[in-house]
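The data below hold one chain only, encoded as structure tokens and taken in the form predicted in complex with its partner chain.
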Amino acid sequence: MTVQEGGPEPIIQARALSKWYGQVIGLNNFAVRVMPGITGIVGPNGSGKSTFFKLVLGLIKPNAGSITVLGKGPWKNPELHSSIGFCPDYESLPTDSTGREYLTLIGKLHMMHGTALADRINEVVRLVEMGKAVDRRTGGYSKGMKQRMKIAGAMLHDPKLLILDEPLSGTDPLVRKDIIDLIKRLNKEHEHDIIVSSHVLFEIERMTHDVALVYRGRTIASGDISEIRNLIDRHPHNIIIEGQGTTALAKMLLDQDYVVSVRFNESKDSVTVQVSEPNRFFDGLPALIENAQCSVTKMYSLDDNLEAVFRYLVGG
């Protein structure tokens, strides 16, 4: 994320940015330059990723420092929203509306109407593979469908910059793969600049090698992911898998050389897998799930290994 003299302008630039909520510090002297392309913002839960995005979107105002997005200050600058699409990490879909009603309202607020809007809705719905579900109430959507619909809403007006806050959170492995593929496609084929956050570095690594590590409200490292990877490999990675038939999956996982341990949690349908090479784990998991004939409903990573790396990086 370093920029060369005379190179492209950063799409986001934050200098000495601070935001606090009463006694709680959200961001503390935060600095980052985000260049065009896909950029990953990685940090444990509560590290300040979402606060940074809210500042980028002008939903909150900074207490100190400055931030520019596409060359403009975001607070009280609604025109900037024409160029930004945002997919939040929380459930923001209006549960009493259908997906189509939700997208129609967003489209109209972005000056789209008539057949152009209807065509664009059909196009993005096809892109996120929501199909007929677009005419169902969003309250009945699964987690993966909600994520897809939020991404559809974010990209409906074809913004230059897409901000995706934890888009893979709580999704099953297959949906996870689909969303990662979609994000890469949006950058490569549709030329969106994308900022994507996660508390799992390996998820980001599958989309980009350009990352900023955020910890306790500060950027502690940024640049190519490979150097950080070496650090992380020294710390085993804990992943929790939930679903039906996880016993068979656990047996198969124990046979893999990249799995350090498998432990059943309090619920018999939940296992914690400790892996030394997360990339191989994520690559091999869909085949193992199929062979074990199990149904995975949820998979998520704990922050502990990332916390350890961050503590190392900040000298804690």
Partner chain sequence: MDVKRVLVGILALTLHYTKKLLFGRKVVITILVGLFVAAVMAYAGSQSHAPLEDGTNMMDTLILFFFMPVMAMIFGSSLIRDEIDDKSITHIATAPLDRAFTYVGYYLPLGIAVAVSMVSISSVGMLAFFGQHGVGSEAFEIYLEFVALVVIGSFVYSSLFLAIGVLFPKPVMVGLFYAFIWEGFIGSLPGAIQNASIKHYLRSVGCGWVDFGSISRWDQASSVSGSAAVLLCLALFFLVSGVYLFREKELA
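Could you present the same protein in the form predicted alone, rather than the form predicted in complex with its partner chain shown above?
Partners and other molecules omitted; one chain follows.
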């Protein structure tokens, strides 16, 4: 992501950044410049995305190189932490508590109390459209509801920067669309700068064109997605869809000219779809699901396919 002279300052600047854990390399000579707006960090599992986020959050110290976040060094800088909200990719909600109790706990950790905290909780649950469920125990939430509540917790203290680690993981296509729309609103209407990660490039493209591709601890490409999209589209993209009624959905998918193949996996409730034009596939999928009266419980991209794409981009 390039910056013009006299333009806005980067939110994050990493130069020659390296972090290793014993013999395991998390990041290796990593470099990225993140500008205001929404930025996607894309890479397969184990590529270094989580290590990068930990460095941004000041949870670990780099072994080499430098990183600044909002113009400051994140290591041992608790003041900076109040300007960052983090939504982790792992389950972090206390299952025996209600959504409101969870948000109250988060607010108190940020020194928020009384009427101001109660009002802010009501505000964020409206923003993430969880008002009807906020007083239910989170253990009964669906995956999409859990993701919304985690985002609410991340933005409760109104941080400048929101970091959302795999917020679409494990959600069905309709929920994904809602969360994507929410992320775009948080940036456009509420002026949060947002970094969102995924191992599915085409999900990120629906939110932003500013992308950094991370592979084996390095940034292999960054900038406007249109500059690298054509390279990636040359590789067939594999998506697994799981749920009830997938047979009817599979028949409809076979009629689409952007679908290369559809095959059932070991379970008849799971199909692998290979597509040549992923953007058309993701755009058209919600209508196909509705027409097929299919209930999708899970959808994800195969990491080995993304690995193949990234190997291509780095020349082998």
